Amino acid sequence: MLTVSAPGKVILFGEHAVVYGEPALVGTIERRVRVGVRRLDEKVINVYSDAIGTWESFTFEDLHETNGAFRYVKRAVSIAFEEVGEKTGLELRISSELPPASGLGSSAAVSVATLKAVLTLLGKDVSNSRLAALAHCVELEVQGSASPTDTAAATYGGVLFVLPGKGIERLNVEEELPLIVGNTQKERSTKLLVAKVRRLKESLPEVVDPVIRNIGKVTREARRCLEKGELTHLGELMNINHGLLEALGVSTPELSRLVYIARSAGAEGAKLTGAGGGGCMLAFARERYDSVLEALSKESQALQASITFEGVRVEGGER
């Protein structure tokens, strides 16, 4: 069985402000989704996920549906078939180190890994830029609208600087970034939170617009620090970013509690990551990593999540 993996992601800086043209910094984390694939003689697609624990079977016609637990997998297989111009029976086995629906890019990682696995199995070599574009199509078809950021991150790995309207740039970052994710395991809706910030911005533009611009300034300064290897102020910038996001009303008592637990345990910086309203927070801890991990583990689902500079990869197996 051929196995391919792709990493998850965290938003390091810039969430919500990126909606209004400010930059964001996204980092991929060494928590992966793995997709194993092999051919079947039957004209059927059999899929198993360790998160669900059961098999599901699909016909070739079923692959055009955008519902169900395996909706990203189905569309990724269908788009891969279209790219190759060939259909074949497949068995896919999916395992994930990413908690689902937590804002850590699990759907993008599944889409990228599934596409790469099926394309490789069928002998089709595509560039990373093409793979990221195909994976973005998967997310667009399933979600109706989607940023290309998550699928680009899962494809390329590393730290990406996202500037709306001007593209995505992979930064040259050499320093290790020891991160810990704390998951509140509280569901949230990105769509509703974006709408909430928009309403606040429209009702109090003179107050909210400077907050948005300052998030952009923090993000640009964080980029400078990362590229220069000057990590001393990175934690302080994370703390400022979290405060600005709290001002926008997207934090929660659970998220802020984890942020302050992490800081009290020795993290240089901590902030929510993603849309807020639940989901995850992020701690940066160079000196007291184990203490911060232990403290967060007592209060949440805590994950070691250092930045990985490797994106999608073929891990082995027979084609």
The other form holds:
Protein chains: 2
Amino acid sequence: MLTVSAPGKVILFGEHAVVYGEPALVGTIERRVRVGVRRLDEKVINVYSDAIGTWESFTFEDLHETNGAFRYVKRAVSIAFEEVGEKTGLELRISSELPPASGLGSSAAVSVATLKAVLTLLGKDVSNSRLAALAHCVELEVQGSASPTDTAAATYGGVLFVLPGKGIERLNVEEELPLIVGNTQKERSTKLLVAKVRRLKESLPEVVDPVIRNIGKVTREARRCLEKGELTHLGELMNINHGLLEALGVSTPELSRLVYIARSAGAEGAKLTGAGGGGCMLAFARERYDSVLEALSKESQALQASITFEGVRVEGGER
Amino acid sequence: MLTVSAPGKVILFGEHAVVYGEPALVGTIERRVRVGVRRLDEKVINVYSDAIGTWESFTFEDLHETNGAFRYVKRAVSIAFEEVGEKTGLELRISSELPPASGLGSSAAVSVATLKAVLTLLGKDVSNSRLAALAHCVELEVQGSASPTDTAAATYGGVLFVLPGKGIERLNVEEELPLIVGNTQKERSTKLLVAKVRRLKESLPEVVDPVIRNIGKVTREARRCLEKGELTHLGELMNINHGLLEALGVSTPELSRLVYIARSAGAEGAKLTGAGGGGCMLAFARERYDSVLEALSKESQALQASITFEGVRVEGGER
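Mind giving me the form predicted together with a further copy of the same chain, seeing as the form predicted on its own was just shown?
Below is the entire complex, every chain and molecule, led by the chain shown above.
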């Protein structure tokens, strides 16, 4: 079975402010989605998911659907078929080290890995920029709207600087970034949280606009630190970014608690990551990685999530 | 016994930023220090404190000391004697509704009430501006350095707008401000916390300076709301101010927890008040005052601390 993997991601800096034109920094983490694929003689697409613990069988017709547990897989297979100009029966096996719907980019990783696996199986070599564009289409079709960031991250890997309207730049970062994700496992809606910040911004623009611009400044400063390999202030910048997100009203008691647990256990910095209102937080710990991991594990679903510089990858197996 | 009272205070907005020239808003709370005084024939000053549960006897010579549990009382009596040009034996009885060393201005209230009590007993009528100046001297002598804010607040009462270098303005606010103070009872050093913010500001000026200026903007906006009697956004402004203080690194797990407990119980806004690093937080609740008070009482030493518009006051009793 031909196997392809793609990494998940965390937002390192700049969430919410990116909605208003400020930059964001995103890093891919060594937590991957793996998609195995082989040809079937029958004209069906059988999808097995270790992640969900279930399987389904689809006709070629079913691939046009944008709903169901396998909606990203269906659209990715369909778009891969269009790209190659060929359809075939397939068996797909999906496993994931990423908790779903947690803001860690699992749907983008599924889309990228599925596309790459099917394209490779069918002998079609595509550039990374083409792959990222196709995966972005998958997310757009399923979600209605989607940022190109997650799919670009899953494709290229590494640390990406996202400047809305100006594109996505892969940074030349080589430092190890030992990160831990704490997951509150509280569901939240990104849409509702973006709307909440918009309401606050509209009711108190004189004080909220500067908070958003300040997040942009923190993100640019963090980029400078990362590119120079000067990580001394990176933790402080995360703490400042977290405070500014508190000011925007998107933190929660649980997120705030995990952030303080991480800092007390020795993290150099900790912040919520993603939309807030639940979901995940992020801790940066070079010296006391194990004690931070242990402290966060006691109180949440904690993941080792250090930055990886490798994006989508053909793991091997027969075509 | 002639009794004089003076109120404690909370910082409503602008702590820490005020160190860098931004304005602060301070409000006096209906929690008072009471000082009773009567003449003694012997040349001694006997001080009884219900607050500390102890008493001491001083000679006129002892009044020059700036140490000991009664250091503010000793200096206040001494300065009152100088002001009048007369010394006499005294009995003083002190009671307080303010927890000591919690950033609620108990030392300023003690200084103001003691001065006013002794001056009134000795038949000397002084203006409020003179009284505030004398009380500021007491704090300066005991502490080495002191802002004139707390002593001005204890003297005048109400809501004060403090603009460093430009003076203190008493605002024309008439709205009721139902506040609750949650006290972590964790000791902190204002000096160390001010130094901590200074270090952060020096190491990352591009991102910390805007946080400080943003706190100034929040404070000015809060002043506008208070003067117009438009309290709708006051809670949101408190929440934003708290987030910005989190960004400056002066909150703690305990303060953050109490802030979220208050918000969850229905507070319109909640923030740490004072230097942070322990000490107190403040909740604003018009609709759900009782449930916020109850929730904070379970987890801390909670005080009803609504804004009072009355400063130092001769309560009565014989001269």
